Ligand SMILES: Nc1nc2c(c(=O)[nH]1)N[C@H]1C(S)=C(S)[C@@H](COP(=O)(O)OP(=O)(O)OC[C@H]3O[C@@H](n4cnc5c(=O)[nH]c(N)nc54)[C@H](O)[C@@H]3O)O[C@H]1N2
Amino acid sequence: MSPRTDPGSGELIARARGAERTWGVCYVCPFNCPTEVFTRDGRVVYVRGNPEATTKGSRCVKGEASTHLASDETRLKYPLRRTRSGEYERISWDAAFDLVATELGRIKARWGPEAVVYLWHVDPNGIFAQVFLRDCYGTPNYYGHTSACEQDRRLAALTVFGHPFPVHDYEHARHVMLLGINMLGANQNLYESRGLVDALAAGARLVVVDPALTATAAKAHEWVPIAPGTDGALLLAMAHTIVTEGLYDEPFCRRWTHGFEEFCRHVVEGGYTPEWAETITTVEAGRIRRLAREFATTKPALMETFKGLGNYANGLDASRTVYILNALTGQVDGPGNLILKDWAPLQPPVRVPKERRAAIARPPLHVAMGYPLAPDLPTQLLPDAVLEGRPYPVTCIFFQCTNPLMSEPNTRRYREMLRALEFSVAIDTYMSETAAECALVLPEASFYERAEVRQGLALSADALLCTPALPPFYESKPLYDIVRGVAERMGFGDLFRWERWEEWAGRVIADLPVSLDELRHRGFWQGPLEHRKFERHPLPTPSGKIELYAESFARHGYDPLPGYRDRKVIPDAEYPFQLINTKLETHCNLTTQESPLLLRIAPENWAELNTEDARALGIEDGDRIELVSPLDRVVITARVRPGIRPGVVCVRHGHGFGHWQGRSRGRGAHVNPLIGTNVNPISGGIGYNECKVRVTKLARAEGGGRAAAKPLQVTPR
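Any chance of seeing just this one chain in the form predicted on its own?
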């Protein structure tokens, strides 16, 4: 048998290499690839995808390059406290725990517990912090990074399907239409990308709608270079065609959807014709009709989006329409469709008895801000709470493996917010830009040095186990031990007490049909893949059905049917280009930016311009150019190519370069200072593409070298 399929191959590899094998989960990006980790002499020597898991052993370049992480000399090594002079001093963990406990007590007494906010990325062990801060301390403000990621997609899926994260059965699809999602370029769910490639090899048709010729668009049968931020008009016009030509699946819609007749009347009476959409999108009316007919009549099919649509202020309704079109044609939760996956029945690792739970006195921050349906905090508005006390004061923030000073737009205001906090704590593996502004910096153990039990993102329900391959390097600690240290000092140590991680892991998997020993044998548990689950159980929507008419929107005074409005920021004579951003397959976050291998592969980012636009500006490939918005200016390298829509500047991985901390310091350009505060009025998602710029070629320096350019100026504390 091949190494990929032989269940014993991992043991053979371990013996051949003189290494020890443990099960792991890659945490370089949020997509939870199960792995086999091989260690020897206290170092990671080899990592591969778990060949038995449903991800089929998939590993991307980001994960492959992570073997240096645990022993990296540049990572955080011990707790650091900022002194009055602004420098950092090394302190003990006992001193760090005492400081956190003292500050939490002081803030609660003065401002109330809701003045504390915890921001995290995707570490499942964040549940320890959530339980402690919510149930023991009393703050409801525990949030992720979704508003800077796929907030509009998340709310759209919850609204239409009652599901937070549909996954994709590309492998069995015969027609795939993607809008603002680069499956073959960003390389996130790599096993899904493999499924898409397999589907194409089997004859499936792929259509990509995007202003940029992404890696996925380059492999598509048809690329539609739509005007930026107008996808919603295209989608409504496709719905108009499907409705007026009777191409919908009527039995499916009448039995399994809510608001079918209302939606049909809406698109017809609203005048959302292909001719109307052509004037907005620049996609010909005839082409729109053909795209609609092809999608509606080819089965099985799926249509999907991700960040691209949500990066505009009008992205929520566009994303809702994507899911409505899947439902309108009966293409939901079947082979070759979007899958409404089941989740593994995992439980919290710690339970606080009812009589000891803190009372929550105020609503969560996102609700108080006026975003009751938002699936996560509108983090772009967090400075309002810190700097202005709106809707109520926030004086302390924990940042766990998240770097909003780099990832959020309006960088100056975010820095101002960080410096106004009474107390701030960064928990991370590296000294990030955000960490460098905090009062306390705590070194977190990497995913090679800690235990995890987390949900997988395969088609069926699955639970993944990560066992520590190595003891924590330096003085780093797993988050569960960090939370335990604080809890002990605040009178809750008995609830967070365990001798070994297996004790709390056993509580997490108590409802799985396997024991912890059985889970340790394979590294994962997988449930059966069941299709069309809505036929057996009501969906968690207000109506219990797939909602074309959103009852939750109606209850909160929002339009229950998706409409179209233009994006908020439109280029003009002074700033004639629309700035958009896309990700690189080689980088995801600060962890990848500290990888020596990945920095050799992709040492900087760049701005892509259309060939004709560049010619008019006298710009050649490789020139240094200046991007200027109403807020700031940035210098970056130009890449000139025809595969970008005229009038658009596309910056690759805009919030991942231009660091002023760490190994990646000074590489590439940080463009988020160009972008103003723009959030969707319902979801709170961030409008990263709501930005207009002008482009200027910089004169070359004497001697023919590159122009001398000033990087982003960062004022130290």
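Since the one above is the form predicted on its own, can you give the form predicted together with the ligand too?
A single chain, with no partners or molecules, comes next.
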């Protein structure tokens, strides 16, 4: 792919369309592509990728289809309060701020501030809520939703490198091995996807380990349809080959890693041979040896995972071994490998002086729950705190930009939790299923109507600025104005004071070598790329080196070297299939399931079954089937294909397309009620794929045949 570097074209487009251009960021998925947004007559008329940014102008279909977001008639328009009868009534922002301030005061007096938890997903403006709730109010419980996402991979990266989010120089790799990550289907950093495509075009070899033949596996030279939840064994056996055949980079390992000899002894004495791994993974021992040799002897080679391995309760050690193997071959933070990216020096938008800071009396929930190393809250255990007061009572939750009633497993218990809260606030753009359970629902302005400054995800340090392209529609407000309204009522108005967003944004970028004006006319700042930074500065691990032997694990009584344990839920005679999850190319989690354009392309999700399994069950492509787990049952459409491992049912994650709410009500299937609570004992990450099911074909009267297409409501522009 050739870069699009015609800098004048944005202006030409604006002129030709009679539109105004602003530089923005796409927040449809967490990978936040820099964009140029064109508006005319108070509407977004066109958006394209910022051609100067690392993504080189790339966008995906989900971002392309987001132009309706600001003016959408079906979005949340006003603050809503639930009445005694369970209906929602429109209230003013003043009344909403008063209610939040009163409830926060009441809860603090009765339960202590830590009884308030704030959960968020994509929106980096959450920093305003974090500063207010932690520093002014006194709760340590401000959390993201990483445990519902890539918690194991994140803790693995923190443990081995002291870095939460390595990025990847696919472009320069000559050999790429991907396990449990669908780079070309579940888009991540688009420059990484582009880099992978470019590397393939330049002759790089791609190996994909995945029970399903994903969009990425379909482009690979080799697909390894491994038994679910067994990658840890495959990876240890690859390490065994690399160690016994001396294929590691010894000078690198001795100089820059910690625990090299312990790790080598561990894999040999532990008996993690390819023959041992073959019985677990079903990948032949000879093939494992070859995969190890290819990975260790082709330079540069890169191995990566994302969610797939961590979606099992045994996925942390598997994720850790991925990073250890990259280190053994001596290429970390170099061209064609993982890059331990530098972060831009961004400052908080609000600083609370020491003397006014609230004392934090109790440890944060994840520590009190017994997960001191967890990078984020083990959210599957939040119902224990609300319903049983374990480890201490939680009585109020804020949900911003997240819909855990749909995205967490064990839906029944999550709903029970929501209904037991004394006070709950949803800050969303739509009436999500979670919002519809909350006492107060607040409409946030979309990313077309608000400012944000955030860390970018380029290989070098970078910062992105999202400039509001339009004023907020209806009565929606950006989060910074919502937090300000509450802070004003609780005696902190002087700290959260600004007339224009530029005032707080100026504070955030004070240490960047560019002005706010330069930033808003380019959309991003990017620093120089440096390699092998650990040679100049110690890594933030306990030893200062790349840890093959995890000192932090040893300190907490966990095994410092990665071992292998079976996953928790194994199919049996009654429930013979393993249910696994992957994303839909054309949707992002729940966020896009109000998108009229995307609903037209993909109006429902489905479950994929192997051709032989389907034949034995009398199921044909397009049939309606029932998936039954020990917890619940769900009806979904079957897609029958050879490209999936027998014994596996792979559900394209769709949250049921607004089962209970919204434009897409009743389409597709929400499979999370089938899945139980199975978290990793160290990371607290959620095991979505720890699920066994029975599959049966439905008779026509029970919903057989394809779901009838309903007419689409496209918002007029």
